[in-house]
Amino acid sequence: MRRTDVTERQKKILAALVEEYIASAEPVGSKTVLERAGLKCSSATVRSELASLEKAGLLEQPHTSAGRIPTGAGYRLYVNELMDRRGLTEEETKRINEALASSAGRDLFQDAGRLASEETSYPALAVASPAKALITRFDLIYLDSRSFIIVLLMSDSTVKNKLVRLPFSFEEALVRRLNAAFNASFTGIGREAITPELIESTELGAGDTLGLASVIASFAAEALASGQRAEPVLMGSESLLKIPEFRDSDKAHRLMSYLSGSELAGLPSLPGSGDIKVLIGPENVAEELKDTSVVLASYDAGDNMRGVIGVVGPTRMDYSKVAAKLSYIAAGLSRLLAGRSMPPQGFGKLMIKGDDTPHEG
């Protein structure tokens, strides 16, 4: 069977699963799942099917005469397809408000991981980083038959430069044409959009067959990729220990000392403020947190910076409640950082990407 072939009953009966899964942290049977999902059928019925989502890649059995766990792939559907999109109450989002704005002129940044530890009861996470700055102007000045410099002014404000020799004569007027062809090609785009075919296409656009344009790519290139590395802040890590999936202690440890270390910095960026990302267990990239879920909310930090708030706990995690509670932080964030009020109580727009379709609750 498919993924894709899960049926209506099937969903209904993961659902129930992980839902008591998240609830007991203990392998579910046949009968638990039967009277938490409402259905009309025998307790066959409901092994036969358990059988089945086993079979797909939703479910595990830890032991033979246990009940069964989401896997990975199981946690993903639910995450995707079958929660409920879960709102805040008023008394949630008058403690997050009161919480982000007793913050003001204090460490606006540690309070809100320190926030959203204590709200979701995980270790969180918080980095601001340098939005993506680009190229907006090429100036390419000739200095002799050998030599020239590239200066690039980039989107915030910035100025790059490099001095230019080589082992070969080329004329002034090259160097004007790749200058007029950089600004019209090369202004306003991701390092990923300077590719082979738009270097070919400049040199034989400027008549170009030296290698020049091939020196300036590869240095704007560089300028693109080179930026400030955001240090994440942690906070709430002690919680970790009291968490079922990691009281054992060497466990507990090697995921403490990673989230401890610089390499939170290169969790994945989000596109957007208010956007919501979810990584589960081996959807993460680093081997220290294959067992663990990662949630992660984008809040708009001003000065053309971009900030992610997030939370790292056990895959056997509540994530509609955890997604709330970030997502709601995230745009307290943006709203304070803006100078603007705090957000309204409630809970509008969520976006759970996994698979990077959006989801609205």
The other form holds:
2 protein chains.
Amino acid sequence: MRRTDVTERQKKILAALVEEYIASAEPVGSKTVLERAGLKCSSATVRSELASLEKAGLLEQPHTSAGRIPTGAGYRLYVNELMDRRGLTEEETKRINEALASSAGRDLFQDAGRLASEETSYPALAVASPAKALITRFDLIYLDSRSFIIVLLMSDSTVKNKLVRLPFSFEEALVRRLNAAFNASFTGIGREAITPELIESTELGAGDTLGLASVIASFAAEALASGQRAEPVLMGSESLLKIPEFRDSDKAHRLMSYLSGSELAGLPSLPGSGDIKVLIGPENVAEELKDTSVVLASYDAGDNMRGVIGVVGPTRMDYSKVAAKLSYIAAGLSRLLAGRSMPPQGFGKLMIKGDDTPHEG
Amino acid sequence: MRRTDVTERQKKILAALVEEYIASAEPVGSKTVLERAGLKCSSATVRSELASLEKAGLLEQPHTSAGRIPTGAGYRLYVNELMDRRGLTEEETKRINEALASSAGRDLFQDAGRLASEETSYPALAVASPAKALITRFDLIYLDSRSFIIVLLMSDSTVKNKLVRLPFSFEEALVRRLNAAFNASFTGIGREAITPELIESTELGAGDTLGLASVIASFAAEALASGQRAEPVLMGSESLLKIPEFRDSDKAHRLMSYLSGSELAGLPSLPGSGDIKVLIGPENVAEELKDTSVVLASYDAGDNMRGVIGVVGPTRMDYSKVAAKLSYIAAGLSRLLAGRSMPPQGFGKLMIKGDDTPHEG
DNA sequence: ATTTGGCACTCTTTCCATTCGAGTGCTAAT
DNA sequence: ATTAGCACTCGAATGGAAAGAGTGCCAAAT
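Previous: the form predicted alone; requested now: the form predicted in complex with the DNA:
And the full complex, kicking off with our chain again.
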């Protein structure tokens, strides 16, 4: 059971078996291991070694008289100690760089997720860790006697806005007074601090008899709340269907439903920035992921925000490649998001940060 | 071949067969038809009628000595003339109403898509037809000597914004001058009108020696462009896997890839608002959809915008139910989006319209 | 004490032949 | 026209039998 029980030769055998299994998706027998590991012994010897490894809980047999496949523990040992951490080819890094660069600016999360999925051919998900941003500043832009725009500058330097159009008239002066009042009492507070009492006192303070304050407060509350929930994007879930393990429609369906439906709440404590976290099969908490592996890479999204990008695949997965690619993509994201010190595309040539993805009629 | 060749009894038989096939997903034989249609004749008669229908191109046999299934033309006749357009049950309408109401405001497209998918148990997609919105008004909010916010009010009443932070200082007065200059020369124009010359003249006019104008112009151009492309959302594609026709992983994979990857450019000329369009199997232009059916409903998204919501499923589909549900959802969307004259959720009680979905660090 | 060749054994997979059954098409009688 | 009856067809299900892959173990060899 203890790793120290595993001899050098056994490690070599385990590594060969895992690699073969990753490539072939089929139980591996003693003969095949022998070939791949290039050992100087007979298949009988390998067999007895395999039996030991099985006793140690690193391998298992689907049934008597089939080859063996790694257990979760087997993969874990492989990933921790045996795996040869090769990097990416030049072509691969180039491809990733280009893809990230070309998506510059818009929908970076989505594009990064798509990229991760395409590169690994597994479903990918990307989350920006919830920002606990507060409101730094209010601006109310008076448009005409019945409408104005609320512009909120958040502490994480995002900007949110809403156009408010009312069925009755109000004065520009009122909007100005409200602007000042909100800047005074609604900045730097959390959602729970927005109470009916606060709204009422703001209303009184600004002389608002029309209820505008409650509209503004409502939007403020919404803005504070929306930052709270992470919004995971899932890309390329259809690639599951190409994986032998998920040829079974039911299995694929279960996993896809979980991925697309879940809040991904089960996402484990995020790894530190730049780190890679590999969760192998049974190590996953979520029941639905028990026989899949999850590889996560975290990136620095700037302004103290941390994001995670990851893929979900069969336990039989080229961990080395996948980890390298995710890691590289995550680094690229960090570079693009955290620094943002490179010139924007288009006409400009200066650094820009903000929100440019509105949608809604 | 001409529809007039089809006798009343044949229509009855066709209808029974289609309905049975929709329910069972398996070729239907003469005996089953007889039972379901409740005809006063024998199975032999039905058989000869079936043979006629087959000759007319409305039915086909997967192989000799199996039951029959409808062809595209068969479904078409059924949908056009035979289908009994029953409405929704009270429970169904209630469920849809509640779902739409609860999503009020945020991510309505996405939620509507999800709803459509859940209700029909087919993959659903929702598109807002591209708005050709122009910029109505610029507001530049000066934050501090190195940053300001650009707020754009678009002609479709959405609002877009961006926080700009620069590595050098500038005066509030400059920002004010630029604000006026952009309001003068950049409102009401299309993207193609934003030329280097225009930017330069604006720069000169406002006395901008720092290049701020080009940053603002760049964002303006981006805002004008982003409205142009429709952004389809696809929901519930995993439900494909529950459908017998798509138990085959390869088939499912092909379709899912098409749906998630495509620009949905193949979406046919949209039906008029309130209309339902049914595209049966081979009627679809896209090769990938040749053996699926697409049901589309359009809705009115306000401000002259039109959206489409639809589902993709097997040709064997309960057209009546699906059409009714989509139609009802589309009507609900129209109500929520076009009018928007109902009080917003939260603290407010007045009508609100705008953009509240920023994301990006 | 480890390694090895050999061999019996176990299971799955594949293949074939057979049967089974649903459904048709045709014909002759009504 | 309709119908009962029947021969026919073709896929689906059934049931071994044979093949193949791989193991486990033992006795001999190193």
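Not measured: the values here are computed from a predicted model. C-alpha atoms forming the largest set that superposes within 1.5 Å between two forms make up the rigid core. Residue numbers count along the first chain shown, from 1.
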| query | finding |
| --- | --- |
| Rigid-core frame, C-alpha of residue 122, shift of 2 angstroms or more between the two forms | no |
| Core-aligned C-alpha movement of residue 95 between the two forms, 2 Å or more | no |
| Post core alignment: residue 238 C-alpha displaced by 2 Å or more between the two forms | no |
